[in-house]
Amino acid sequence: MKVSFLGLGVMGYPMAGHLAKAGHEVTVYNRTAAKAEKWATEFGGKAAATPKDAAVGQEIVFACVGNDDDLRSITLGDDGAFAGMSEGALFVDHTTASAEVARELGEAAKALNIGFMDAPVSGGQQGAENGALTVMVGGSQAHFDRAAPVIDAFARACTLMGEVGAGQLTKMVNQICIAGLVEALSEGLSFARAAGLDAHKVVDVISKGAAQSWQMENRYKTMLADEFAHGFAVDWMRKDLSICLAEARKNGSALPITAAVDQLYGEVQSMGGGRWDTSSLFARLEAMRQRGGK
């Protein structure tokens, strides 16, 4: 297909690359033009000067940017992607954003006879680079059936969750669950050290039982090695959790653990760890333990 990809960050750059490797004709746009030119040189695609230019003539326009405002900036206005898309084209948004902006853009696209799906992803930078992301989609069955075979280029699973907005709501559930898991794993490892146990042996045992999780399997070694300059940044997680907490206020759900972990991530930021991996909750606990729990 003729497709475009808007946003070449740590996720978008490899995702767009997988589309090119799968044989699609890819045009890219990035706010920093040099990065788009670099991608085009590496993968043999084209770089466009504006989102609108990238979208002209494309069957599907993919995007993965930072937040709601970033998403509006690349879709709306004279230079936005919607202004360049033909009737019947499809916009697929992989940004982790609010369900509200997904519905807003879905309505704007509908008025232009453009398709829209919110399709946030899980799997982090590693999943994007390996083409093994999990994609949760909000949109119509017809649009999903059209886009899913293309999304398969960078996904190991792609599931339609409901109408526009349902993808973002599902991603919120994902982040809520991860927040609690990472803090629990951090507490467990810190407790093991304080108790004089070999934390590596502890994980080797408990990972074969009910405590096992993706976070345990993929993060415990780097946590124990105090290595956090990788993975999904604390700054990004706090952005995501703020979306979760705002949605919870709207639907009346209680998220006490999520709210508490969000504040703990705030403490990690105050330690200078805004760009550390989310597993750096362990660094906070270890710093407390070394201070005698104060």
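Residue numbers count along the first chain shown, from 1. Superpose the two forms; the largest set of C-alphas matching within 1.5 Å is the rigid core. Quantities reported herein were computed from a predicted structural model and do not represent experimental measurements. Compared with the form predicted in complex with another copy of the chain:
For Ala210, a C-alpha deviation of 2 angstroms or more is recorded between the two forms after rigid-core alignment.
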Second form
Protein chains: 2
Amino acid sequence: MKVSFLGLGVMGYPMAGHLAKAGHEVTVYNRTAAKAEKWATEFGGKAAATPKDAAVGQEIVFACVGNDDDLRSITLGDDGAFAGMSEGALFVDHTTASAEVARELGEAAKALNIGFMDAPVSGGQQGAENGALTVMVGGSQAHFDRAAPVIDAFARACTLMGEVGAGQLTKMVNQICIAGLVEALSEGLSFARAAGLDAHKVVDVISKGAAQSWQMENRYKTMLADEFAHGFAVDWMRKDLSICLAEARKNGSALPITAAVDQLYGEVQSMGGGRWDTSSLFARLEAMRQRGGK
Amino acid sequence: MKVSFLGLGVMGYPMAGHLAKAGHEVTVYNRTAAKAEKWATEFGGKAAATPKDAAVGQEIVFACVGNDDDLRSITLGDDGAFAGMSEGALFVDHTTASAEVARELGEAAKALNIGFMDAPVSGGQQGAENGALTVMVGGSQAHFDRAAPVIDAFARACTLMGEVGAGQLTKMVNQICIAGLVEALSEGLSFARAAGLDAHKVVDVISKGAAQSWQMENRYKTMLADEFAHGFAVDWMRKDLSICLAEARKNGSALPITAAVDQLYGEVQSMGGGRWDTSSLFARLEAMRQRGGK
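I've shown you the form predicted on its own. Could you give me the structure of the form predicted in complex with another copy of the chain?
Every component of the complex follows; first up is the chain already shown.
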């Protein structure tokens, strides 16, 4: 199939690569053009100069960029993808963005007879590289049925959650569940150390029961080793949490602990840890404890 | 082996039962004597009138009571178990209590040439009934080696964590990891509902990745069904968290989210939910949301 991919960051670069490896004819666009050239050389596709150029003549246009504003800039306006897309073509957005921008772009696309799906992913850089992402989709059943077999190139699972926006809302639930969980784990590990316990042995015992989590199993060793370069960065998590908190104000749900953990992530940023991974909440606790000389 | 069991609550009753079924000669004591009589009839053991009477002539005396004060009252004083135990006998405490009381009783036992181990459990009422508890032990290797084969009657795993007190400290880490995690899950589920998503479908998708937890897998259905009678009660959790927070003041670790969630559990108690299980943090969020008419 003729497709394009807009945005070749740590996620988009390998995702577009999987599309090429699956036999699709892929045209790419990236704000920093050199990266698009590099991708085209590596995977044998084409690099376009603008999102519009990349979108012309494609059946599906994929995107994965930084935030709502980046997303508007590659879709709308004279150089935007929508200006280049044919009627009946489909835009699939893998950015983690607000449900609001998804609905806004969904409406704009509809007016042009273009299809639109919001399809944020989880699984991180490693999931993107291994083609094992979880994709949460908002859109129509017909659009989903058309895109799912193509998305399959980089997904382990792809699920239609509801109307346009429902993919973003599902991703928000994911981030809400993670934020408080990671801080709870961090507090547990920091307490274990302060109490003089062998924290590895503690996790070995408690990870069989009600305290178990993916984060405990996959992150405790690196946390205890002061390694915080295992994927999703604090700066990105704060962007996501700000979307969650804004949406919660609208839908009337209360997120007291999520809001508090967002502030703790702000303190990690103050420590210079904006590029550390989300488990660095532990580094914050340990830095304070060491300052206290305990 | 001749053993006794002090405290026949929802945990102790089935634990003592497993000891009897494993062929041990069990004498029991309970504050409310009728329950001890019932147990003795059901399992064919003896019921004693005081902890001291229950402890006389036993090789190991097990206990599982409510809190530090209950524990002191069954061990110390004229009617306490220590007064009845022979030199060389061993006291194994399964209560979740402070590390301080464990060390205090460890010293008192030592002065009488009695062995002492703190051995709190996780796995809840169901784990006790199925003989599948996780036991976290503080004590000497020699005492552990003597008691472990007997504890095996009701344990899935039994691990020596360090000196007297280390069992309690390990259990505290477990509770710290759970508190923030359950609130994070509750906020995620409440947000999902408020956002109009199918919360079951959301969990189905996100439980494959970084948001996964034992709590998510084992409690989300009952939470969404407004069922909060699945084990460990809020009143008990607050008792445990108060122990964790007191210990953290001493060892210099910071537990900001654990402390905040302890307060949220206090609000669940205010709602009349002291006997609801720990997942009732979700009921608190939903009650507020419904009051808001959203």
